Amino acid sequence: MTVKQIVVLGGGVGGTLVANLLAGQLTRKQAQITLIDRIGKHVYQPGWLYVPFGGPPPERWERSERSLLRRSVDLIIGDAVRIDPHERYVEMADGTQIPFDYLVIATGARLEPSAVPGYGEGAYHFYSAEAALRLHAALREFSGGRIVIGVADIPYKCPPAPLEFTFLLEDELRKRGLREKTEITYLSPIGRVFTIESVSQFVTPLMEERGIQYELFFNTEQIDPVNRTISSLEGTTIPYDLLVLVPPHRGATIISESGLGDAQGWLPTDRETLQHKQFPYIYGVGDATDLPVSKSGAAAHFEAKVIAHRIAGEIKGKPSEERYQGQVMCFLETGYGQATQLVFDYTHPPHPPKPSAYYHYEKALLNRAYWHLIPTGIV
C-alpha cells in the first residue's frame, strides 16, 4: 500500500484538529501527515475579546503549534505561496514543493482594513493581538463621549463578537461611572442587528433596555479621522469620539493567487462534504471557506471531524458518508456577568436561552480548557 501524503495548510483550530484526528485514525504506513503553518504558533482568537477590558494579555491565548500536535504529524513552519491543484503540490517561499494526495486548506480569514478609506487613522478593533492592546489603551484614556461600534461588511469572523464587545463595554462604562457620560451606537450593515433573525430578536431588546442605540442598513463607505465621522453607502454620516469597527475580511492570498477562490478569496466548498467544488481531493475548513455558516472556531471544530473521517475512510477503502450539517455551538456574552448560548445548524436556527451566570462561567471554563480539549480532539 502506497503511503498517502496529506497536507494541512494552516495551524488554527480547524487545521490542528484535522491533523490530529487523521493521525489518530491512520497509521504511518497508511499516511504521512504534514501541517504547514506560517508562524508555528496557535492562537485562541476568542481571547482577544477580553484584552480591551484588561483581561489576560494576548500571550495567554497562545501556544506553540508543535506542543498541540501528535508526534506523528510533521510540522513545517514557513510561508506557503502557491498551490498547484493539478500537479498536487504546495510551493513554499523558498521554492520547496510539498506534494499531496489530499490537501486541507485551513488558512483562515485575512483582515483588510485598507478597503475602508480612513480606517487606519480613524478606527480601532480587537481582531488581532496588537489591535486589541491598542484598543485597551484607548479605552483607558476614554472619559466620556460618543462610542460607535460596528461591522464594516459581511462576512467576518466570530459574528457575535461585536455584540459581545458592545454589552461588555456598556457594563464596563457603568462600573467606571462613565455610562451617563457616554452614548453608544451600534452599526449593522443589514436590516437587523444580527445576521440570524432569532438572535437579532433576542439581543435587540437587551440593547434597548440598556440605552444602546443602533443604526441599520449602515454599510461603511469611509471614515474621516480628522472630523471623526463615519459615513455609509446609504448616505448617513455619524460622528464619534471612539470608533470600534470590525475591519473587512477576505480569504487568504494563497487561495486567490492559486486560482482556487472566489472574488473575495473564499474557497468554494461543498456545504456537506467540505470538498472543493472543482478539486475533490482538496478540502476546506473554517474561515477559509464560503460555507453559509458563521466563520468561527466552533464551526471549524465540527467541520474538522467530518473531513478527517472522509479522508481516513477513503484511504482505508471504507468511504465515509459523514456529512457536515452546519453545526455550531458558541456563547454570547451579554455583560453583567451573564451570557447565553447559540446552538444551531443549517436547518435549525438558534433559540438563545435567557442570559445567566451559568453560561458566562461555562464560556470561561471552555476558554481555560480549550488547549486540552479542542485541538487535541478529546472533544
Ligand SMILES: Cc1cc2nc3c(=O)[nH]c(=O)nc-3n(C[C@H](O)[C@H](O)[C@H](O)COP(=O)(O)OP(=O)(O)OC[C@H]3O[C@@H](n4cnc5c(N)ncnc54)[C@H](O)[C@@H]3O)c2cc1C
The other form holds:
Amino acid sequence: MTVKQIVVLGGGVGGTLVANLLAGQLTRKQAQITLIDRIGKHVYQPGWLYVPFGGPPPERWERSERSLLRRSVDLIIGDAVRIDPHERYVEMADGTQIPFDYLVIATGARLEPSAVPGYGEGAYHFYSAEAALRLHAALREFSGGRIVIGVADIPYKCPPAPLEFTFLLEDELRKRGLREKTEITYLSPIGRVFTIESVSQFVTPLMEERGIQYELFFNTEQIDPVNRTISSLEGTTIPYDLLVLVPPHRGATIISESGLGDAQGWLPTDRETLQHKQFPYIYGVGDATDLPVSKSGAAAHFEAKVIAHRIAGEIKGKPSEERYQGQVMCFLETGYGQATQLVFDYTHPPHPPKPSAYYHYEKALLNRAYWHLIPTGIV
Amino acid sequence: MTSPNVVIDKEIDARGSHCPGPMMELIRGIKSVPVGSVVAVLSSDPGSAKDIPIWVQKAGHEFIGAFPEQGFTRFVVRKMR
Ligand SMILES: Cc1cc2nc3c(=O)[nH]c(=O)nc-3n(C[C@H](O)[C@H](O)[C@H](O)COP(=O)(O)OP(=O)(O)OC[C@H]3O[C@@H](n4cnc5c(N)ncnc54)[C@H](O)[C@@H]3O)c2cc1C
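Show the form predicted in complex with this ligand, please, because up to now only the form predicted on its own has appeared in this conversation.
Below, the chain from earlier opens the complete complex, with every other chain and molecule after it.
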C-alpha cells in the first residue's frame, strides 16, 4: 500500500483539528499528513472581543502552531499561492509544489474593509488584533456621543459577536458613568437584528430594555469620515461619533485564483459530506466554505470530525457514512456578567436560555481551556 | 399570473440558501446591475415572501412580483435608483 499524501491548508481551528484527528486515526504507513500555514501561529480569535474593553492583550490568544500539532504532522510555514486541483498539488510562494491525494482547505475568511468607501478613515472594528487595540484606544478617549455599531455585509464570522460587543459596550459605558451621555445604535442589513429568527426574538427585548436603538434593512453603501456619517443602499444616513463596523468578509485569494470558489471566494462545499462540489478529494472546513451555517470555530470543530472520519475511512478501505448536520454551539455575552448559549443545526433553530452568570463563566472557562481541549480533539 | 411579463436581466439561484441568504443575494444582484435592470432571485426559503417585498419597498425599487414554481418562488424586482 502506498502512503497517501494528505495536505491541510490553514492552521486555524478547523485545519489544526483535522490534521490532529487524522494523525490519531492513521499510521505513518497509511498517510503522511502535512499542514501548511502562512504564519505558523495559531490564533484564538474569540479573545479579540474583550480587547477593546481592556481584556488580555492579543498575544495572550496566540500560540505556536507546532506546539499544538501532533508530532507526526509535518508543518510547513509559508504562503500557499495556488492549488492545481487536477494535477493535485499546492504551490507555495517560493515555487515549491506540495503534492496531495487529499486536500483539506481551511484558509478561513479574509477581511476586505476597502470594499466600503471611507472605511479606512471612518470606522473601527475588533476582527483583528491590531484593529481591536485601535478600538481600545478610541474607547478610552471616548467621553460621550453617538456610537453606531453594525456589520457591513453578510456573511461574516461569529455572527453574534457584534451584538455581544454592543451589550458589553453598554455595560462598560454605564460603569464609566457615560451611558446617559451616549446614544447607541445597532445597524442590521436584514429585517431583524439577527439572522436567526429565534435569536432575534431573544435579543430585541434585551436591546430595548437597555435603550439600545436599532436600524433595520441598513446595507452600508459608504462612510463619510469628514462629516462622520454612514449611509445605506436603502437611502438612510446616520451620524456617528464612533463607528464600529464589522468589515466585509471574503474567501482566501488562493481559492478564487485557483478557480475553486464562487464570486466572493467561498468554497462550494457539500453541506453534509463537506467535499468540494466538483472535486471529491478536496474538502472544505470552517470559514472558507459556503455552507449555510455560522462561520464559527464551533462549526469548524464539528466539521473537522466528519472530514477526518471520511478521509481516514476511505484510506483504510472502510468508507465512513458520517455526515455534518449543521451543528453549532456557541455563547452570546449579554453584558452585566451574563451570557446565553446557542445550540443549533440545519433543522433545529436555537432556543437561547435566559441570560445568566453560568453561561458567562462557561464561556470564560472555554476561552482558557481552548488550547487543551479543542485543537487536540479531546472534546 | 404564473410568470413575469418582463425580460429578466439577471437571475440568481439562491435555492437551499437559508434565511436571509436569498435577500442578501438579491441585494448583491441589485448592486451589480445598472438602474432599470430587472433582477430575479429564486428562493426556497418561506421567510423570503415577507423579507424581500419589505426590503424592495424600503430601498425604493419596484417589486414586480413573486411567482411560485415547483418547490421555490421566483421574486422579480426592477432596480429604480
Ligand atoms: C472577534 C471574534 C470573536 C469570535 N468568537 C467566536 C466564538 O465565541 N465562538 C466561535 O465558535 N467562533 C468565534 N469566532 C469565529 C472563529 O474564530 C472562526 O470562525 C474560526 O477561527 C474559523 O476557523 P478556520 O479554521 O476556518 O479559520 P481560521 O481560524 O481563520 O484559520 C485560517 C488559517 O489559514 C491560514 N491561511 C489562510 N490562507 C493561507 C494561505 N494562502 N497559505 C497559508 N496559510 C493560509 C491563516 O494563516 C490561518 O491560520 C470569533 C471570531 C472573531 C473575529
